[in-house]
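Consider the single chain below, provided in structure tokens and representing the form predicted on its own.
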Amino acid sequence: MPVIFLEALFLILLIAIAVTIIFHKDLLAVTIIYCAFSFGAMMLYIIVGAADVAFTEAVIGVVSTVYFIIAIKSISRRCK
């Protein structure tokens, strides 16, 4: 499988995930989908040979996802 094909596949995946994040209503689901976006970006960085950027993306993606989940769980999401 050529590298160009994998790069294009991951770019299309990232665009699809970004559109899903924009139009989804549930904050917790968006946070989990954001984690998938971070993973896709990390894989794209690995494919193009930027392992240091991929490692940074993985760390920041995990830490920010944890912070987002903590923040969402601390607010009330019930309808009145």
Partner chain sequence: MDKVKITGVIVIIAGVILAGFILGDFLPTVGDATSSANSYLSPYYIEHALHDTEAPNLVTAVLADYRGFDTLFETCVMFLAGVTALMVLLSKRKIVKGQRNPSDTNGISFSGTVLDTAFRVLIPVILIYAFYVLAHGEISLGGGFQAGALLAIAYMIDRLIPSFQNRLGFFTEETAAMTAGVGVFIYIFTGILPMFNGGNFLEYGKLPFEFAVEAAVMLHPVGIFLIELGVTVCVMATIINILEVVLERTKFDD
Second form
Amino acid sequence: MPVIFLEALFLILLIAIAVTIIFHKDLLAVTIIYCAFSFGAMMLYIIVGAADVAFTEAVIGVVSTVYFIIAIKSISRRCK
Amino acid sequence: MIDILQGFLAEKGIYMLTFILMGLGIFGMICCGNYMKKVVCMNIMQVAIIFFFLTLGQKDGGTLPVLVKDIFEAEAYINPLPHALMLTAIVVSLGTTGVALALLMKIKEIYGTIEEEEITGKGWKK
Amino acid sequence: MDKVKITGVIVIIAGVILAGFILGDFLPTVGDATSSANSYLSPYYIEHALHDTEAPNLVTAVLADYRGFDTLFETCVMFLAGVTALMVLLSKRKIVKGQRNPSDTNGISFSGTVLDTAFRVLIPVILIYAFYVLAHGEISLGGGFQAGALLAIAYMIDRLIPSFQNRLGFFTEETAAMTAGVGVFIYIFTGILPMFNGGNFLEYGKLPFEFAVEAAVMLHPVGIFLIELGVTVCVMATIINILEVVLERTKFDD
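Other form of same protein, the form predicted in complex with the partner chain, not the form predicted on its own:
Below is the entire complex, every chain and molecule, led by the chain shown above.
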């Protein structure tokens, strides 16, 4: 299967996750879905061939998600 | 059929999907009322921009940008220059997220809420 | 559902597809080896990187040797982000400075034998892997940013699990900010050293370590390693800085 089809598939997955993030109302669920978004972005970078960038994105995605979860503890979890 | 689809994706399709993702990120930053969601949508927009730069460096038939023994032609490796620039961009986006979260906690302390409509009194008419 | 958001999403998707069909001819084809992004400077970098810098990893050679000045300012930006987060949340301290009492470390209450044992195995492995990634940044994938973030993750695991009693915990907010400054200083000092020897700023060929290497071109890996060390220290300290600043204001009460 050519590489371009895999790229398009992962991009459609990322667009679906982005639409879910805009519409959802629970902030903890948004954080967990953001972790999945970071993982999908890392797979996309591997498919394109950028291995250093994928490694960095994997590590920094974890750190960003931990920051969001810590911030949610002092901010209310509901969103209007 | 597969050739037509592949040609269309290579010319314009990938760029259209990338710009849809960036447009969704910017739209989320403008229209979501909660400040935490604005920070998450900023990160979505940054992923789209980084991916756009990385597609400019692709080459058909090239391999990872790590030198293999005794092969020095420039057609055998993909372009390493966008990768180096995007490494910097990812790390700076982490710093921006950290400062945004510090500001968020200060806003929560002063105003008691992080919904934009309650702080500024203006919002989208539903 | 929110009508504004639904109309916005549909307008964006339709608008980008329409604009792509009308205007989309000026962007190069994906995968083209003769597009202008792949033509002018990058063939020079690919063909001459091993001869100039002795680093088989092309991305590290471009990032730390050919474009080392950009990486210097990116490190400065990370340091400034840590200092800004410290200054925004700078106010009344509830914890007495210098005293870290593990029994009231914000009272995180999840613990258990499984977590303890798992992280006892995990933290040394992450630390060893971080130093491997730092040292092998020139030969295979890796570099300074990844190593610094891995070290910070090992510290984070130890900090957030309460029954470990914070064995690696010698960072407060100000100490982390000072360590980030030390990282930037290492980078700038590696740049100033060749100037004492007759070279320009960040010219690795004139570092004063001629007695330790056998050829002048082998000074480039020494310079790259010192730079990556500076970047690692700065990135690790900034991540720990933001973590400590945010954790001080958080109450875990579940």
